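A single chain, nothing else alongside it, follows as structure tokens in the form predicted alone.
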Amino acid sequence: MKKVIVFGAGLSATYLIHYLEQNASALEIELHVVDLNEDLLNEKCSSDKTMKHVQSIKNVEFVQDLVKGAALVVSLLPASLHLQIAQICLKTGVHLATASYLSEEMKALNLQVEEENLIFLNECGLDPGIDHMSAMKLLNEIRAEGGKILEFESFTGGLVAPDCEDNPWRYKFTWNPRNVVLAAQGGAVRFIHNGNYKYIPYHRVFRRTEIVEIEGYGKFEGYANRDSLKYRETYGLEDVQTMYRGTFRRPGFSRAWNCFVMLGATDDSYEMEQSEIMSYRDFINSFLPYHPSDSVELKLRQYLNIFQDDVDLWEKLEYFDIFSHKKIGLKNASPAQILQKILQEKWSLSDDDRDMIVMWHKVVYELKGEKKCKESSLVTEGKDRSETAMARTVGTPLGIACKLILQGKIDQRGCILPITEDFYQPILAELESWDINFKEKELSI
């Protein structure tokens, strides 16, 4: 039996764990999952056969003791953890697996990954993952047949089934809220188009957004990722004229999320004093400037220039009760965590409500001295709060992505990501099976 263990057991485990429990005996593994939290472990772990450790990663003893001997390790753990593991991994001679974003810290072991003859796999989730490997089946398609890429465009965005809108954002936190109140910081996003280089700061990154029509599911704008670049090698798009990768919300989110932005009540860099008898209101007053007479609200049209007939955005703002006098009741808290925590009262996924993934590709191309277009979408939705399509389009691709590292599949080695045939042919058709498929169409130019 081969020894396959998973640390951490939170919202992208569900459907990886229960893939490897339904794949145990055919690929002869004996399962160990290591989490904190028992009652988590519990509710993950349906296999009596699953091995349950209540363990913190900082006991390095047993972890290496645990790791010693194993096939593969699959990493859910925070993304600051997984050095730790790949180390580890990486003294006792052991695959892994990750959905996380490839770090420098982690690019800067890949000679010694190769020279071990191991496989680090990074970025095999949804986006990152999904979105590597159906961009790459598509442009691989067109490159068969001759066609030159000249331009790519793709979104990806965690909202909620159409008949889950019941709020006037039409979104909801399908994922980790802190990861979309800070959204789009840290510099300037750039991106190329028709050639050029360009480049939004911060505070305009939720003024410059494009519409979408995706069939069945109508419109969605999308704004900009921080960095559009990032892929172009990795993807063979390096004399690509435009290259543009950017999140998915409804229409009307952006404008309305930009005043957060531009009151500064998205800002991470410093605590506010007295938070924790702070109310809404009081915040939202904190960033105005003073008046003897005038209402927080009053104020607030003013500062960012809201009319009174532009009910969508008021009513948008006004939703999340933030003129109240409930106390926020954060000690020492930055903007960004007091705006989180107001947010997460209203945003928050109800027993019955569905989340959505939403992904599109297009690609312009030249074929023959012609030039043509092609899209690219898909759409799933989840069963409730617990089996959500966030969740499961996270976990399993990494579940399969195991499968072929244990079947002995996967020739490549070092820290390398799912953008080979050998990975995204198998995982894109296998997926089709879970509902997570996607569908290619023609476009005039």
Given for the second form:
There are 2 protein chains.
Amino acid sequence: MKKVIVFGAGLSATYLIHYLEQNASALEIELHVVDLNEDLLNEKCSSDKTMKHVQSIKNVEFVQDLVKGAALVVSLLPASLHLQIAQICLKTGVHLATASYLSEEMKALNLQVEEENLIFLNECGLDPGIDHMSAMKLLNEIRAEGGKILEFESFTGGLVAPDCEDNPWRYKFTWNPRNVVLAAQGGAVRFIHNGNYKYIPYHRVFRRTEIVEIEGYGKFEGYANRDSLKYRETYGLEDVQTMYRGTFRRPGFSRAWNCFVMLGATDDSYEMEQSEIMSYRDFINSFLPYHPSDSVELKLRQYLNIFQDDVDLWEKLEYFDIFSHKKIGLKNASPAQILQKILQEKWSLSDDDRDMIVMWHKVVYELKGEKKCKESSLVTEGKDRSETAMARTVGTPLGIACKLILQGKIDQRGCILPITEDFYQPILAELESWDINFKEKELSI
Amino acid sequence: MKKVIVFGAGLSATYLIHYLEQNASALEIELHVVDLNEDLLNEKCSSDKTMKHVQSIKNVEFVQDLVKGAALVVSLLPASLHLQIAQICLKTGVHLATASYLSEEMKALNLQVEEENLIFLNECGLDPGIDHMSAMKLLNEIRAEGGKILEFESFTGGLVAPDCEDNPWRYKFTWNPRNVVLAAQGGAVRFIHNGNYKYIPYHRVFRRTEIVEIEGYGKFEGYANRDSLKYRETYGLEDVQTMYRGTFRRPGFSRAWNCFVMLGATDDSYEMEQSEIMSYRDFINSFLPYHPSDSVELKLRQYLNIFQDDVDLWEKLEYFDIFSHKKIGLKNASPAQILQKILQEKWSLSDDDRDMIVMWHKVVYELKGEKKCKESSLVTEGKDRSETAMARTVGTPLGIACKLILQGKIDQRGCILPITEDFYQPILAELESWDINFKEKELSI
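Switch over from the form predicted alone to the form predicted together with a further copy of the same chain, please.
Whole complex next, starting from this chain.
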């Protein structure tokens, strides 16, 4: 029996643990799951054979003892804790897999990992993860035909299923709300468009969107991710003329969201005075010029240039009761923390809500002197509030990758991403049985 | 003879050294000036008796030997180097004076400085410096009458003299250009207006200005400083309903400057790709959406909503040749560095140019049940490009403060600001002979 250890039984662990339990006997593994929260462990582990450990990873001795002799470790802990696990894996000679971004610190271990003949797999969830795999499949197919890639665009969105879009934003939080509030912050957006490097400051990102239609699901709106150029070399697109990666929302979302950005309500860099006794209305007013008699509503319209007949936008803002006298009740909170609280009241999934993942790639290429265009898209919906499409699309690819590693089907060593055929072919193929299907289509240009 | 040591012979040292040399025999001082640059030392020191030291303050032994036994040290070095000097002063029991902001590190020495019976005077230049002194004089006069302060506003601007306002911005760099490009960055602006805390994000600061008229000099436009509340306790204004501190420019400046802010051209957080071979036009275009045929001019108008007949604004932008094919020629430069280079070409003082300092305070107060208002304003012009009003208003108050310390007229000890009568009365009185005069006037309300 090979020992496999999963650290963390949170949101993204649901499907991963389920997958490993299903495949446990075929793979001859003894599964161990470690989390501080006993209830989570009991909820997520359904097999009697799975060993549950209520433990903190701060208990280094426990972690070392457990990892020693294991065949594979999976870390679903917060990304900042991966390195500690990685170092123990390196010392004890155990493969490691995560769904998180490959950090600089992790990258720095690459040579050592190679020397120890180990696999440290990163970015093998949804985004990052399935985005890499489906993009590389599409790009490599075109290259195999002899095509030269000219443009590459890619968007992903974690949204709600169409029949659950029961608010004016057609959006709810399906993952970490804080990431949504802070989206696009922390530096200018960079991308390349027709050979020109382009930069967008934060306060303009949500006004530079692109509309994309996906058959059967209508229109989506994409805003740019921070660094679209990050994977240029990874994808072998050094000479590409356009490279743009972004996030999907429903049309109209970004323009309304930009109202919060323009106010400064998404700022996480300072604490507001008296935030505890402030009302929602006070919160909005604190970003508006003082006036002895004008209402907050009027000042907001005037400040942000929102016309009386711009009903769609106004309805979105009003939906959060931002003009009400409800108390915020958060001590020493930043604008972003307050906004998150206001949004969570309305944007939380109800018991009947189901989420939806949408991913879309577009490639323009040249084949035998002719310019061509291909799209690849994925739409998949969640089952309910706990068996979400997000958890499935994050956990399942990682589970399949674990299987491939345990079966010895991966020859690469070092700190790697799932961008090669040995990963993406079997993973994308098996994902189809999990209702994760890409549709490719050729477009006229 | 008392030894007085000045570290740094840069811009703000001109008048300080001059003042100390003039008063050297009356004060019985032996003046030492230390700078790395021999030419600067020769240029700034005009008395034979002044001892010039071409030395780096990194030479700790030299600094310690020189400071030992001195009566007073003045640091005009970059603010980050004050602490090193301060620690040597503390160890050797010597008073210290600077024109820089009182840093947290300096503040932390307060108890030790008090215990050693020393004065470490900070913020005794123009802004900070004269602003504190003139504000405290105005506020304390009102308090002495029995008035209760309700509102306090204060603006300062380093500008050019009216007859040198020969460009559409009516502005040139008269001090550190980098600070102008980065103005208002680094966190939201905070102030209080009629009892309401107000916050403005960076991209809105230059659109929330106030117009102020100063007799004989016309109108000025003020935008808010980062933290208007910083001196609330210092000034004894804990209960004030409105407190707002800002920077003066000529009307129309801020709206045009905001175009650069909206583009993202003032961002100093990343390096632009290929900045060396980029033209001014490419620089502007990199912030605008791609279009196969529209001109950069048209895209800029459309992006920033600049109407064809908004001639004043457009003239300001065109003034910098931003649509030209001139090369930038800066390697790995941030947008802010590139913008600074573009601006410096046009906004540098010519030989005949003279600068101008404008300061203005407004206080609303209640006296015997009646609401009243007082303004205090200063306008002073420079003599030429080297004897600037900026250098005079920074160096002279510090020089006078040195005299007061050397004469033993200051009883306070510790890390202090010149906000008490023992400083501001004699300093403001003597500044009048340096053409630094405040005019107070009562306004009807």
